[in-house]
Amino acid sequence: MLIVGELINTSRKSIREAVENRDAAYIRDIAGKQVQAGAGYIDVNCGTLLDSEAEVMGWLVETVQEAVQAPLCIDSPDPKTLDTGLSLARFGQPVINSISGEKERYEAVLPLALKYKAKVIALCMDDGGMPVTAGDRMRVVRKLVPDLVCAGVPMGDIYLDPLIIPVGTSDQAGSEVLETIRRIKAEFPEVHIICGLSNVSYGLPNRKLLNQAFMIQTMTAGMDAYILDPLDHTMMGFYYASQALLGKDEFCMNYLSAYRNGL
C-alpha cells in the first residue's frame, strides 16, 4: 500500500504564500511532516504558477530533498516541468503524475517515463473525454495497459487512476469506480491502483467523513495507493485498521505502531 503525500500543491493557499516568498523552511517542514506521518511518496506540484512552474518545481524538488530522502512525485500537465523535477529527484524511483490515453498526453510523457525509469500514474482517459460507467474506464485500461507494457513500462510501475466523479453530481458516481477497480484487480492483478479522494465528496457538507468512508470501500475493493493528506489523523487510522483488518498487516504491526505514535 502506498500513501502519497499531497500537500506540497501550490492550489493550497500556505503552498504559494511559501513558495512566492521562497520560503524553503515551510516547505522541509511539511515535508518532514508528511514522511513522519507515513507518506511512502511526496507529490510536488505548482501547476497553478503557470508563468513560472518548471523553475518553481526545480525550487521545490531541490527543498523538499533537503528536508527527506523520500520519493517524488512529479505532479504537472506541462511535460517541460515534469522533465525539470525528474531530472533533479535523487532518491528512490520517482512517479510521473501523469499521462493518459490522450494520444498527444500519452506521447509527450512516455518518453520521460523511460528516460527517467518514472512509474506512472495512468489516467483512466482517452480522447474520447471524461469516462462515466466502468465499461468506458475499462475500455481505455484495455489499450492503455499494453500499450504502456509493450513500450518498456514494467507492469508494476503502473499506478490507474479511474477518475472520481463527485458523487453528489452522479448517485452511481462511486459505484462504477469500486466496480472498475474489481475489474482491474481481476484483468490486470499486477497493475497498481490510485487516486486522490477529495473529488468524491465535492460540492457536498463534511467532506471528510465522505472521503474516509470511500477510502474504506476502494480499498475494499482493490486500491492499493491513494494520493491524500498523511496529517489527517482520523484519516490515516482508517487507513491503518482497514489494512489490518484486510489481513495486509501481518500481526497487526502497522497499526500497533500508529497507535503508540498517537494515531
Second form
There are 2 protein chains.
Amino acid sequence: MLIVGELINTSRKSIREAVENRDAAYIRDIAGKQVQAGAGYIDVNCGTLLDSEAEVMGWLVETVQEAVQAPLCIDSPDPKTLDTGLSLARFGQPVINSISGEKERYEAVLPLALKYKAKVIALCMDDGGMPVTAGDRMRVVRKLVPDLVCAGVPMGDIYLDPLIIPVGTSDQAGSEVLETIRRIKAEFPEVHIICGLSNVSYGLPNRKLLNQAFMIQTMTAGMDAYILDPLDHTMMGFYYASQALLGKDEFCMNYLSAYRNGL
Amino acid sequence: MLIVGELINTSRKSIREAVENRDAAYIRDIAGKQVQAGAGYIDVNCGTLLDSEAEVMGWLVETVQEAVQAPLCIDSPDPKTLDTGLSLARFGQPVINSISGEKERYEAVLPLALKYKAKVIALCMDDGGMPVTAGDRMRVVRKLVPDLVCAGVPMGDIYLDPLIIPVGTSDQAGSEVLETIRRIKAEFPEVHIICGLSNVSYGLPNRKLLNQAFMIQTMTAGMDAYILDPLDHTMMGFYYASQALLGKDEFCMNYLSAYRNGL
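Cool, the form predicted on its own is there; where's the form predicted in complex with another copy of the chain?
Every component of the complex follows; first up is the chain already shown.
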C-alpha cells in the first residue's frame, strides 16, 4: 500500500506563493511533514506555471530533497518538465505522473520511464477521451498494460489510475470505478491501482465525508495506492482503520501506533 | 437497503431504567427518534431481564407501537419471548432476531417464522460453535439457506448474519467476513446480509472510526442491512455517502436530503 503526498502543487495558493518567493523553507517544511505523516512518495506538481514549469520543477525537486530522502512523484503533462524532475530525483525509484493510452503522450513519456527506470501512473484513457464505464476503462487497460510491459516496464511498476468522475455529475461514476478495480485485480493481479480522492465529491456538500468513504470503498475493492493529503488526520485514521479491517495490519499494530500518534 | 434501529435494548442503562420504571414516554421517544432518523425497523431486546423477559417484551412492543408504525425486529434467544413479541407486532412484516443452524434453536424458532410469516435473521453458526473463516460460515449457509427455503421461508426473507468477531482478537476477522459476503452474493444473490457493527472494534481504541469503516467496507462487498444506532449522525452520514458512491442513490438525492437534514 502506497501513500503519495499531494500537497506540493502550485494549484494550491500557499505553494504558489512559496514558489513565487522562492521560499525554500516552506517547501521543505511541507515535504517533511508529509513524510512524517506517512507519505511514502512526495508528489511535485507545478503545472499551473506554464511558462516556467520545467525550471520551477527543478527548483522544487532540489528543495524537497534538501528536507526528505523520500522518492518523488514527478507530476506534469509536459515531457520536458518530467525529464527535468526525473533527472534530479536522487532517492529511490521515482514515479512518473502520468502516462496514458493517448498516442502522443504515450510516445513522449515512455522513453522517460525506460531512461529513469521509473514507476508509471498510467491513466485509463486514450485518444477516445474520458472513460465513463468500467468497459471503457478496461478497453484501454487491455492495450496499455501489455504495451508497457512489452516496452520494458515491469508489471509491478505500473500504477493504473481509473480516472475519477464526480458522482454528482454521474451517479454511477463511483460504482463504475469500483467495478474497474475488481476487473483489473482479476485480469492483472500484479498491477497496482491508484487514484486521487477529491474528484469524486466535486460539486457536492460535505466533500471530506465522500472522499473518506470512497477511499474505504476502493481499498475494499483492491486499490492499493492513493494520492492524498497525509496531513488530514481523519483521512489517515480511516486509512489505518480500513487496512486493519482488511486483514492487512498484523495484530492491528499500525492502527494502534497511529492512534498513539494522535490519529 | 435496510436499517434496524438498535437502541431499544435493556443492555443499555437508560433503557433498563425506563423498563424498571415502566417509563413508556421514554421508550416512545427513542422509538420515534429512530424512525425519524431513518430506521426502517425497530429492534426490541430485553434479553438481560431473564426472569421477566417475555412479559417485558410484550410491554415494550405495545409501547413502541404507540409511537411508531414501523415493523419490529423481535430480538431474543428465547422462543417464548419471540412468540410474545411477534403475536403483538401489528405493523408490516416482523423480523425474528434470530434463528441459526444450531439444532435446538432452529427447531424452536422455525415454527414461529412460519406462523407469523416473519423475515428471519439467520446466524452463520451451528452446533460446531462460532465460525472463524469464510469457509466455516459458508458450510453453515449452504445447509441453513436451503433448509429454510424448503421449510417455506422465502429466499428474500432470509437475512444472513455472518457473525462479527473483533478484529483486535483476530486480525483476519474482518477480511473473512468480507469474503463471506462476496461468496453469499455469488451463491445466493436473493438472500440479504445483515450485521451489527460494534463487535468488530471491541477492545480497540477509537471504535467509532472502525465501525464506520467496517460499514462502508461490508456495504461495498454486498451487505444490504445493518443493525445500528440511527441517531449517530456521522454513521448515518457515511451510510448515505456510501450509498451514493455505490450508485444506489439516483442523482445523489438521498445524500443531499440527508445533508440538508443536518447529517
